[in-house]
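In structure tokens, one chain follows: the form predicted on its own.
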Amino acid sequence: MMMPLQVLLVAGTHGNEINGIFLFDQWKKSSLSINTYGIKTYKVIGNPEAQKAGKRYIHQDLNRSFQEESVLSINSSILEVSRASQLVNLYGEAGENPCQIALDFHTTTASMGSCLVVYGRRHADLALASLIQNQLGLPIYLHESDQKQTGFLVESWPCGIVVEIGPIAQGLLNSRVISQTKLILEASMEKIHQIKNLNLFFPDKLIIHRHIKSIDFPRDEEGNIDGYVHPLRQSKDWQKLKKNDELFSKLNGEIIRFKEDEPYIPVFINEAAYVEKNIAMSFTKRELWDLKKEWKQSLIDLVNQR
């Protein structure tokens, strides 16, 4: 028996990232039309309590709350752990309304433009990301090898991608960000529709920005931040670093420089929400990967599973 293809669309995983929430609200009110190509979708606000409070989260980051043990904790006193469990119970692969694919829409205060974020190297994720990249030219940030950052929402679905759009301040609406969200949503649904109808061509290659490590701000002996992103580095996401390039400045005139021999590419530079995570920016390595046959087949099988 063929299972119906269903896609989970999430906005507001962080309650103060409101552009996707606004788009979904207008869509639900029929104030605008979004083409989902006849595919059943569920539009969900990830953390509605945080949205009401105008905060990123209530107790902890929802997008770090989808740990294996957490999805069984629907009665947890931590709101985001309970919410993670609820979402998996409602829309997970074995849930009441099982979805095979999750698309999670975010915004960032960093000058990232629009990009896709993939966690780990799941075959279906990479195949879907390659199709979207091929159509829209979006960078793909492969987040892996970071044991301090786990429990992401999309990892609880067989295939899942995060969409990041910036820069935009938290809690503000922006026409460009809303338009970009709609554009990427519709392009993603078009590609999923083409997979369902076996009417598409995969690219031969995809460009990956592979996560290497994150670095913190300069701090004093008491652990307080005592430096800031250098003006030559601010808003220079996706731009390759050279040895001795400026990273941080201090008010005493000291400059902290990039000392690596590898020409890493920084992303999420000075992201407001990452200060609490002790992250000033993350370093990536740009790589050109061949698109493997098994990645394509994994996505095709998932979308057309029986």
Second form
Protein chains: 2
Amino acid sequence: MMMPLQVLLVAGTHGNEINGIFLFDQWKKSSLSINTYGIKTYKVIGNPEAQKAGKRYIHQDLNRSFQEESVLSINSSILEVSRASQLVNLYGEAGENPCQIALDFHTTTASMGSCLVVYGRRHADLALASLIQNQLGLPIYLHESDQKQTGFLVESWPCGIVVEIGPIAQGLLNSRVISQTKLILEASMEKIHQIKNLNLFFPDKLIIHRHIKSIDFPRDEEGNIDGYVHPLRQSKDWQKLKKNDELFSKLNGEIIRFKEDEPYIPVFINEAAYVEKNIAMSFTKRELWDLKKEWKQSLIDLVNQR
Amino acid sequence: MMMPLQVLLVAGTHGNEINGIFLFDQWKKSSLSINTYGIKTYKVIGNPEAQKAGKRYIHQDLNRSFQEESVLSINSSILEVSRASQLVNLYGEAGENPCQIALDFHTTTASMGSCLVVYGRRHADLALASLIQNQLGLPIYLHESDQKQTGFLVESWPCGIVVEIGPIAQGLLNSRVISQTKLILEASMEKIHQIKNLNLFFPDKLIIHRHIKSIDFPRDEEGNIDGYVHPLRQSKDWQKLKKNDELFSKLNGEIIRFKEDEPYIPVFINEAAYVEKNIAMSFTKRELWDLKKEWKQSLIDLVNQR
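Alt. form predicted in complex with a further copy of the same chain, vs. the form predicted on its own above:
Below is the entire complex, every chain and molecule, led by the chain shown above.
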């Protein structure tokens, strides 16, 4: 059966990241218009229960709950497992309102600016991210090879990208963050529209920040955090680390330094929600990749050959 | 009975304001030394249950739970009412470890810098605040005449001051905020030490930001927030508002302006925790007050005539 292209737009996958939720609410109330270039979209709040509670999640992180086994578990007693299943049933590729592409709008307390996150090296994701990067200049964080962190929402759609915007405290509306969310949403829809109409220009290259590993805060013998991000590192996301650069400070004056020979580029420095995941920051390598022909084709096929 | 002066130091009255908690933890572990000028202090975490949960509070705001009736209710089913009662029983003026002065360390998502908050016009509070202001230059926010907001912790001690430091997201350690907390703690203890030794210089004047009223976010007919702090107002705490200055924006382009003739000075602009209290910001008037003789005497008596 030939299906029209449909795009799933998600805000509030984390209930206390409220700027996207606000934008979607105003959009639904027709208080503003957002150009989706004639493409059918579904706008959903990822975790409405957590939103009501003013929390990131109720039982567990929804954006780690899209595991292959869990998407079958609509009756799970874990609210987020049940919600993940429900979202896939409603909007998954084989769901009631099948969507081929998912865009998931997040915020962060880290000074990430606006960026795109892709999970693994799926061809269509990389192609779409390259188009958005080419238009808006946003960095792309390629999250891969991290067995501790899996089950991201967008992985349950054939093509899906996370948008992260920061810094912004949880639970706080901010004019800049709302505007940036709207800008990226519209630019993404414009690109998808151009793919649909085969009227697009792919860049030759894309810049990738490839995930290498995450590091924890300094901890004492009892496992309690006893150091904090060094003032020279705070808010320095995307800025290259050299050997002996400062990473953490302790109140006794001790400084913990970056000791590796290879330069890394830190991201998600001091994201409040990652403290519970034992992540103080993540290290990436910045790489210039050629855009492969098969990536473009994968995206074009997904959008057009329905 | 003659009692030695004892000072209660509180962090984590709100469980997700963690920088003071971190400082106290490191202090207790002797990882750093804080000069209390030989004065006996008790360092307590205000709401340890909320801290464990990573939340502001469990049942209700602890810093609105020190009501006269509730401090008798140690067995209340409301955790914070019971905790308020416990703290007064343990450290109140007539408690097991009687303290005469309480310093309560908070953080805010608003761009308040460091400031002092006093509740009502208690003589000893104003005298102590004037000494700290004279040393560190911090603004003093006088919270009064606000019947919706009562039951603050420090009001249950004969003299008590709140320290607010921002901007910082909830749940996030920050080097600058930790350092500022330590600085203000030590400066306050130095001043108390000087009062005790009658070796102090009071300024003639103090600058007060007197609370006038708080205003809510714009809301639609259903009561949902439909506007946000205008970009020209965000982070502009302590900066004077003139008639027709921008206050809020809506996504339909509407701008809500300040319409009063008298200039006000806004504080706590976009504090995340105040959204539930229907407070987008508070208005104050900046006033230069003479420091009254009886204020000084009240503080000197409290510290010395035990």
